[in-house]
Amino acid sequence: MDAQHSGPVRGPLHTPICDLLGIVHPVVLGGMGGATSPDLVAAVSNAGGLGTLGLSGRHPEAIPSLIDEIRTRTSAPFGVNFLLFLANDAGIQAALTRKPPVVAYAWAWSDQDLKPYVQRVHDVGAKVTYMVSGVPEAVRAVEAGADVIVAQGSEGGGHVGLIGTLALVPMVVSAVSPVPVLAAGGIADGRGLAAVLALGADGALLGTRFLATDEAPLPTSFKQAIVASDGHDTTLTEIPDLMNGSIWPGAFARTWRNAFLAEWSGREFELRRRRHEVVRAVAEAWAVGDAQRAPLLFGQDAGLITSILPAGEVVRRLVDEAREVIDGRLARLTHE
């Protein structure tokens, strides 16, 4: 669906997250550290959805100057996004003087305590997010005191658990209602937005679809391969976590199986020695725009990306498509 436009939006898709948020459609711009921008996220939020900044491992002194330039493009709602496992609370309160209207948290440790974190957002008026890859960790967040939980499928690009997303979102919808759910995971077209509806979710936040974007801030090259792909060709591996001398909370990374993953596929052990070595060349590799020479994190639903868009007409193409489906196919199954 992605290659053919359905012409203007007939209309908003309202669910009661965008009452809650603030927003005209139930779109969500993932929080993709180094993949986001101030004109990523208020492309997305002028389009009606809610555009969100990736924050973690900036500087806390960059935080409020990339806030204010959100601004300065959007007056409409957006998000900051951390991840709470590198516990960067100078960058956290470096955000909340400039009070974002939406936090959103992932990935803490299992014995952190989350009602710290989401308590100093609630105390500036901001709403807070927090992204699970199982049911238990939405509990927990919920009984923090989290606004909205994202349930994302182990088919997403980036950082994901092991459940795929038609089982994860109705589990979690179930067991936190009525705290209201977006899904994540494997959507990039209005098809996956109406199935995340049914499956009980209020709306959908989107990764990868957004990284073929215009806006993105990604060398046009792999934007490209993202288009090419056809979603069967990524792969969950800590190759890119091991580069990065990082650990994550129980989280694999979907990455494109491209040269770079190959080299180092069964090299790990190598890989930990020579890691200042390979992070140097992977700089390179992004600076001439090599997508074959560092790792690129998308998802299986690159499959259904056909072409580099702007923001704001992705948004609008997911909310014609998904009215398509409601209205159309899906209405006409229940006449006689």
Ligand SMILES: Cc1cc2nc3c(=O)[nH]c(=O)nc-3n(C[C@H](O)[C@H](O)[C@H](O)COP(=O)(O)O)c2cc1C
Contents of the next structure:
Amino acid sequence: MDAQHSGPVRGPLHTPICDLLGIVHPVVLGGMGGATSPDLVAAVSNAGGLGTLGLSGRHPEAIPSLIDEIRTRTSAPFGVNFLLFLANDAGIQAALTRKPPVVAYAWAWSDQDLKPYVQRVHDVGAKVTYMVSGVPEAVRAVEAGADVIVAQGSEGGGHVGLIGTLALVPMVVSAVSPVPVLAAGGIADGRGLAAVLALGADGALLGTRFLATDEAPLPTSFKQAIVASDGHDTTLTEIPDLMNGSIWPGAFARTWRNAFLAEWSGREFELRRRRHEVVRAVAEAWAVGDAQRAPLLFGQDAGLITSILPAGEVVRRLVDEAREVIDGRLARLTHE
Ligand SMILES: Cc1cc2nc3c(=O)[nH]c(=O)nc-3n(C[C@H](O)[C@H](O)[C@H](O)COP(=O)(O)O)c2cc1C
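For comparison with the form predicted alone, please write out the form predicted together with this ligand.
What follows is the entire complex, opening with the chain shown before.
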């Protein structure tokens, strides 16, 4: 179902979050810094999901034109993402001048006041989603006025906490109800989407699944690494952050156990000493698409991903499969 209509369209799997965010399907692209692009965002939004552009680390001057680029490709709602601990206030301000429909925040420091961040977004008429890895953060974000909470479990790719999605989502749902919750971490197909709806979430936010798409701005070899992964070969580590010299508020990075990780595991002291040199080597590995020589962050759900697909097809399959699970297998359990 195409989302490029003026009025709201009711999809086959409709939850309150669809009305709140103005989307057809309860499927959201995680705003992955460095791994999302206007093209990918528009593909997800045009398919009726919510595409989100990761803007952390982007220079404020570059931000308005990136948002304009999304708008040349879609008239459907989309989001932009900021990691709050980086305090890119100028970047947030630059984004708000373009009035994105949704601003997705994540990872604030424990003493950072969330209220002004939420208020600025509400002031331009946009909605705020806030990603958490625990219940106290969820409560704090709701108290600050967040419209949607994203509960991200430790199975997920990128920076995660230590509680798994199956336990975290219903805890967060209970804690913040009636504020809607999106589940994230470990979801790559319609079975996962159906499962988190059963847990009380209003939809799913996916990262890893959308990395293995035609539109994702990654070297093909990186996408192929996700397809080849059986999901057992990732680990939680601080090595990518040590390399980048960045301290996250309580997160570990779920990262593929490749040659890069093997080289530096147990040699963190050396990595700290040589990090500038290593950053240069990793940039070269990126440039030539050497998937073994750069840190690749993806989730355990890589074991569920068997092909690189167009992002719109990912959205359609997720919804169709979830419908099949709900109307087929689950309905039979109660009606036979
Ligand atoms: C490479 C990568 C980069 C990410 N960058 C961000 C980010 O900048 N901001 C954010 O809120 N989440 C980020 N995430 C987390 C995703 O938004 C999402 O929560 C996570 O990927 C969900 O788990 P999944 O990979 O199992 O779908 C990133 C994830 C990955 C894999």
